[in-house]
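So this first bit is one chain, no partners, the form predicted on its own, shown in structure tokens.
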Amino acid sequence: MDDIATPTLTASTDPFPEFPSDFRWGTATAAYQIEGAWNEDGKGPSSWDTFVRQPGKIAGAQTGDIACDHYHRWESDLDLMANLGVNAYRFSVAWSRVLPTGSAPHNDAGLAFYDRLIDGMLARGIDPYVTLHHWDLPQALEDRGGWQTRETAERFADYAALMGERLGDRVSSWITLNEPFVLATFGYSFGTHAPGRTLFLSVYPVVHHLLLGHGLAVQALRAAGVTAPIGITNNLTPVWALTDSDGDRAAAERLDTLYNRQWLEPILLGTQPIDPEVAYPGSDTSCVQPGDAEIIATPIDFLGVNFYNPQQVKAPGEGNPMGFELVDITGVPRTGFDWPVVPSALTDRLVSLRDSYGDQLPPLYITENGTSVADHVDSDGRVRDPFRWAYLDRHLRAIADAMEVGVDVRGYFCWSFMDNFEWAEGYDQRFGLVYVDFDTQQRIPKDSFRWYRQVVTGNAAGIVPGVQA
């Protein structure tokens, strides 16, 4: 399992692999993250514009009010992206700042905000991939139950079609929900997340009206004219069993059913992997209705792969209801929010994918993959970071791997462009390829930001791409 043998993290010194000349280099945000602006111009108030302002929820009291500014600064944002070299950017819409309820009317001055970035980033050669729903709805909808209710899957896809018909002249690529494991789980279940629900083991309406409202958006999305390619994102994982025994083993295969398949195989299979009143005992299973399992299988386009750690398990105590007990990778380096790293859990990821879909599996993108760690600025100035253009380093040629076998995968998108709110733990952890000072809103390029130059810009293919002390 472990592909480091020391706590330490170095870039390869081998050279680095070609990838496609089509190949779609990125890297991605996400609006709450990073707009600020959260009451600006006719926005209405998000779910986690009302979850920060409940006390001891967000590390250090911090909110997004105002974030990377980036509503104001998205210009010189752009410029510095075109600086690093991208060709794609991932980002997502602030569904309250268009539809401050969550329904009409919509708001002028939020449209106008998206339409001017997306302008802007084509004028400098960067193609935009729109995610629709990065956690964030909007409040009004959070009051009528959110996404326990089907009105939410109903009223995104609402929301859908107004971004299609509005944007779908300019977007290179869709996204509906991004990690709705991660939504359903930690916003819905232990309340960590906005909307800081604890519905525990009882969640299954919100995991089946969030894939309820994948489908509804892919055919608004279509059904308004949309040609660009539709797809979803998840934080797909490996999971691992700490030992060959039956209970352990038996953990491993519930939690892969209930982080990765069960926000797989309704969408690309048309099948359900769990029975929800075992699954999810206590649960309102009445919220499924005919018809439903074919509006979640509208087929899709591409299928987004959000990978930071894989995940180990052993068999639970006596007492714990939920099937599986975590247990920590040792051995291997630790990023700053204390995730292992072990890059070829991404190539086992990728390839077991595709062995198990096979031809229902579309082609792939890493939508996010990155790392935090606890930069400083040096007294020159200058950010240096190689533990981060290590990882990157690593996975990159991770992925490589996979597709030499065979895996169809056609863009990366590093996590994240910029440091940027962290959600529950704010300020405190930084991916950034660019260093933001959140006091003054100065942007400094790190050292990973000159590395990832190197590899966008097709320079490093064939050499060991690198930063000059």
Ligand code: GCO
Given for the second form:
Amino acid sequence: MDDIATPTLTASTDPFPEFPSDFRWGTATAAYQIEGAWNEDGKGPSSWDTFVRQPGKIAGAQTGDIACDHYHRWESDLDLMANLGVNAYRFSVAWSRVLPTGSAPHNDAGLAFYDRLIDGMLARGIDPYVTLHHWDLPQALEDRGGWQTRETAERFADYAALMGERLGDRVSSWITLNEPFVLATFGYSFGTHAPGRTLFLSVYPVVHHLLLGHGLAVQALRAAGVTAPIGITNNLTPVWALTDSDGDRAAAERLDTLYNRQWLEPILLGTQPIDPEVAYPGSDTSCVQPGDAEIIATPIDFLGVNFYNPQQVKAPGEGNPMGFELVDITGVPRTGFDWPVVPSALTDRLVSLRDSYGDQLPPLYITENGTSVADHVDSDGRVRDPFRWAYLDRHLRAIADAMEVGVDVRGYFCWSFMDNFEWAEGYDQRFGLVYVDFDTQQRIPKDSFRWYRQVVTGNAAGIVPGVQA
Ligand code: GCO
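Following the display of the form predicted on its own, present the structure of the form predicted together with D-gluconic acid (GCO).
Expanding to the full complex; the earlier chain stays at the top.
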């Protein structure tokens, strides 16, 4: 009966959709997940460097100390990326590599690394999409309260200004924050990610300071002379009510607000859909100062959407302060992480963003989408990952469906270029198009790498349905 409960995932055999010729095709990574060199060339420690050293936090007590050793192997990694044929690459800067204590003075060697990387991309015809903060906060700032404090938002703006001045002549697009919901929730509320704080419902100052830091950073980049598009990346997760009952619908509305709307509407509409006193009882709300809402609503040029799966909820049981209870989605294929695979939810998500926000919605980029698979190298040296390219195939079709009804999607970044350090899961969850042997640092392009190359180089036109190169 298993195969009825958990269907397998295959690529569609219908003709592959055409994407516009100026569509950005890329892959994405994040500094802590790939760079390694955690204490080299003057880099300061980050919240993740500290967190991974706490016993019991990471599967198998693994760390990102070496990760993919990309800091030393960036050149051959870029060669491989050029071979993949992408025209864009989303990566993040390690804040404490360029500003070891989070604020001045800067570290020349750290800045030089990103100079080399960006020049290397441009030399290979790959546009740099830079994320300023993908969760690795300089530890010196974390020691003073991190995102609980206004100071961190202000230092983030200084850091953005420095990066704008230094790299602004070569960067194609800027992303301020990656998934602030995940950082606030897992980093500061539940403590399963760095910095490992357990503020639970007292987390509101973190929410506010992340939004404020985003707005200040947009302004700082502009003040530094940046003319390239600036945006933010959110994990915009569709939330389903288990049934049509009032209780289940209210639960879905509550999680949708926490997950999605509270991170989006202050930026797009200038209004915060939650009342912090109600949503975060026990939180100190004095962090909100006059003028903050205007800073947060500084116009952005695009919205980055990370999509992996929808989330289902039902009404909470007695005494559950969260206002919802998570319910598994069954009867669909599942990823290596055991996440449900529902590509049509991505179409719905994109269309509903357009329907909800209309003219206030800027152009969209899918800044992350992908799947973990328990990949292995076969005896012939090949990594066969049909599940991954089926996942990508189905989600690209879902995006094309949204574009067909007029949603403005400008690009797609597959998560991830190569297997890497998957946060609390360590190296066990493999998301890459490229297999990484973490003992030898050998890179092996998987079957999905060749499939994706067909997509990006033919701009989809040459794809033989259901068959990989
Ligand atoms: C996130 C992060 C990535 C993850 C990816 C897979 O979305 O959690 O942006 O760093 O590695 O999403 O979980």
